[in-house]
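Take a look at this one chain, the form predicted on its own, written out in C-alpha cells.
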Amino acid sequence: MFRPARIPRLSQALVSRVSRVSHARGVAGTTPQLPQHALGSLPTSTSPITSKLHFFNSVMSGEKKIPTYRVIDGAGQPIEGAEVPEIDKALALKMYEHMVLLPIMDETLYNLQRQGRISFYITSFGEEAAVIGSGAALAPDDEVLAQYRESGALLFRGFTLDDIMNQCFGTYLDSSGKGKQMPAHYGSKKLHWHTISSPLATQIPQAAGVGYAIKRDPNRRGKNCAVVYFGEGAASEGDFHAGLALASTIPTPTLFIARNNGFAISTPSTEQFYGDGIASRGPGYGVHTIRVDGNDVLAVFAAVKEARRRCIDEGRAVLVETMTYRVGHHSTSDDSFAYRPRKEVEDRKRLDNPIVRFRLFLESRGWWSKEEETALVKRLRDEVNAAYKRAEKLPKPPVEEMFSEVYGGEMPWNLKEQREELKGLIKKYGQTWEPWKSELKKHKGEGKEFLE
C-alpha cells in the first residue's frame, strides 16, 4: 500500500490522489459470487454461468486477510483451539539446539566477514523458527533446493560446523565445492542438498523439474518430494510462476515454503505487491496453501509436516508461507538502519523472539532449564569458536582443481585453454614476483603441479 508520507517532495495534489488510489485499494476485498439460479456452464468448464457483474480480486471477503496458523503464543502457551504436534522431548531439544545454534554461528561468522577474514556472509537473524520448523519436517533423502538463509536445516540433516567452516574459508576440504562458491552457498549430495545459486529464484522452476525427476523415479515416487525455499522478494520473479505453473499442472511433488520475512533486501512487502502476501497466490494455480506464523517453531513443523503429505499423496505442489521478520542486515553488503529504523528491529526481536517462544514452551513442558540453557551456549560457542579456527589454518584447494568439476564429463577446450594460459604465468611468475609467490603459498601443493 502507498504511504504518501514516505514520498519525497510530491505536491499536494499528487498526495491526495496517491492517497484515494491507497484508500480504494484497501476496502476492495471481493470475492467471486455464485449465481442463485441455476444457469448453465460453460461447455468445456465447470464455471457457472451468471448474470450478475462481478469482479472479484480476493480469496477472502470484505477487508479480511487469508489466516495465519499458529499453536503456541509468545509465552509459549498453547492458543485456544491449538493442537499441539506430535513430537517427543528428543526432536524438540534437537530442534531447540539447532535454534539456538544458529545465531551463534551467524554472529561468529559476520564479525568474521567484517574483520576481513572471509568475503561474504548472510545471516537467519530472527527467522530461526522458519529455518528449523521446516527442515524438521521433512525427510532425509527429500532434495532440497535452498535459497541463502536455510543453513539450519541443513545443519539439521547432519552438514557438520566444520563443512559450513570450509565452505566459508574455501579450504581443500570444502564438500560443497571446492572452494569455487562464494561463502554461504552450500551443497551436499550426501544430504540431498542442492548446491545454493546467487541469482535470485532460479531454484524454483528447477524444484519442479526435480519434482518431476522424482515422480518419474519408480524407487522414489510417492516416497519423496522436492522442497524449495525462497523469499518474497524472490517471489515477485517469473521464476516463481514458472515453477508453480510447472508443479500444478504436469503436475510434481513439489513443496514451496516462502520465507515472508518482510523485506526483499531493502525493499518492504508493502512496495512489493498489493495483493495478499504471497498464499493469496496458490489458489490461482489450484494448489493446496497454508499460511503459518514463521515465528512459532511447532506451528511450522505442523504446517510442513502436513504438507509434505498432501504433496506426496497428491503428487502435486503445495504452498506454505511462513510469516516472519528478518531481525538482520540482508547481508553483510547491506546496512538495514538505511531504510528502516532500528527501534522496530530492536521492538521484535524483544516482542516476537522465536528463540524464547520455544524455550518457554519447553520449560513449560518440563523439559529444560536455565542450567541446562547456560550449558548449551557455552559448548556451541565453544564448538562454533573451534571450528572456523581449524578451517582458517587450512590451506586453499590445489590451484588444479580450479578447473576440475565445473562441468561434467571431459574438460571443454576453453578451460583447458585457459588452464595452459595459467600454468604459463606460473612458471612465469610464480618463483619470482613476490605477490604470486605469497598467493601460491596459500593453496595446498603451492601450485608445484604446474611448475613441474
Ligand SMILES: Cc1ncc(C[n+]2csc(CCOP(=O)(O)OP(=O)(O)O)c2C)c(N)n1
Given for the second form:
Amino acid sequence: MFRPARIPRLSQALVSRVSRVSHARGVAGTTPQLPQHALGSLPTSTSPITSKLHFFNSVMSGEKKIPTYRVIDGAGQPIEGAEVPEIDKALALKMYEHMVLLPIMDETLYNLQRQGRISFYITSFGEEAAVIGSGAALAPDDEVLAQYRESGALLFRGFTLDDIMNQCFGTYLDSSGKGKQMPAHYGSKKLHWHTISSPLATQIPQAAGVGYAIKRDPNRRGKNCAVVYFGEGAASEGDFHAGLALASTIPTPTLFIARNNGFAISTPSTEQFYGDGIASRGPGYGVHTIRVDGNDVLAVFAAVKEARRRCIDEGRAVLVETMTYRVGHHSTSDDSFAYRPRKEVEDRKRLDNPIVRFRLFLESRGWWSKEEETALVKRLRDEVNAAYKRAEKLPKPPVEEMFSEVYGGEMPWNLKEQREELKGLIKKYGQTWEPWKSELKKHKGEGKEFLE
Ligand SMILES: Cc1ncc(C[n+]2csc(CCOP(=O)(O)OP(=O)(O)O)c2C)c(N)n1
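Output the form predicted in complex with the ligand next; the form predicted on its own has already been displayed.
First the chain shown before, then all remaining chains and molecules of the complex.
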C-alpha cells in the first residue's frame, strides 16, 4: 500500500542527521568548499570523491573497450608497431606441428564416432592457435586444469596419440581413468594435467586452490603456477566468480585462460553476457587482464608467457581472454547448422585460419616449405591411423575395475557386497545369456576374475 506521509518524515530525519555530521566535520555551512582533489576518499575505499553524476558501463558508447592484442596479420606479417615475441625455429616448428596434428587427430576421432566405433568426441577446430599457443607458453610442470577442448596443449606436453586413443576407446591401457569416463576426458599425473570432468567451471575454484598449494610449497613457490582453461559459456557459472574472487583476495599464482569462441553449444556469446566479454570482469576482481587475438598463435604465446611471468613474480591471479571462433560442431552430439548458417562457418575457416596464418609467418622466415608440409601431413596421418588401430584392438579394462577407486582407502562393506552380487550374476548368466556373453568378451580377462 502506498503511504506518502512516511517519505517526507524519513527524509527530514536524514537531512537533519547529515547536516549535524557535516557541521561537526566543518565542511558545510559557511566553511569554504575544499578543492576537488582534496576531497579524498571514503575510509573503506580508495575511490576518489567526485561531484560528477556519472554512471559507468563498459558497453556504453564512449566508454573504452578492452583492446585485442595481435602480432601478425592474416598474411603472417607483423602488424604495425607489433613486437614479434622471441621464438626460436625449433619451438616455432614444434608449435606448428602440433597445430597441424590437432585437426588431423580430431577429424579421425570425429569420423570414428560417426561410425559408432567410439561413443563421443569433441574437436578443437578453429582453436588450434589459442590452445597450442597458450600451452607452449607454460612450463611443463605448471598444474593445468582444463575444460575439454584443450587436448592440443596436452599433446604439446607429451601426451601420446596412444594415450589419447586408449582414453577415447576406453581400453585397459587408459591411463586417464581406466575406461570410466567419456571420451576426451583426459588426465595425466605425470604431465601435471588434472583429469577433466564434465560439470562446467568446477575446475575454476579448484585451480585457485591448486594455486594456493603451489604458493605454500617452498619447492614450487615462485617457480610454477596453476592454469585453468574454460569457455566463455562456463564463465557464466557461479564457480567462475568463486574462483576469481578466491585467487584475488587470497593472492595465488593462478592463470585463468578463457577461450571465447563465440558459442556455448547453440548459445551465441551475445546471449551469454551483455558486458565487454570475459576480460572486462578481471579488473572488477583486481586481476591483471589481457584480451588477445586467439587466431594469432604468436600473440597468444606472447600474452600467456607474460601473464605467467606476472602470475609467478607477483604471486597474483592473471586473466587472459583468447578470442576465437568455434569452427566445428560443439560435439558429436550437436549439428551446429541448426543454429548458425553454414556459410558463416565456411567464411570463418577461409578468412581467418590460425594454421595458415602461422604457416605464412614460418615461410616468410624461411623456416618452412611446401615439401615439408606435404611430408608432415602424411607422417601425422599415418601416426594417427596407426594409433587408433592399436587401441581399437585392445580389450576394455577388467570388469572388476568398475568397483575400484570409488574410495581412496579400503573398499567399504557395501561396495564389496555389490561386487559379490555381480560375481553371482556373472557366474549364473555370464556364459549363457547372449548379451552378457558378448559384452564380457570385450573386457580384459573376460570377467573371469570374478569366477576364480
Ligand atoms: C554445469 C554444467 N551445465 C551444463 C553442461 C552442458 N554443457 C556442456 S558443454 C556446454 C557449453 C559450454 O560452452 P563454453 O564454456 O563456451 O565452451 P565451448 O564448448 O564453447 O568450448 C554445456 C552447456 C555441463 N556440462 N555442465
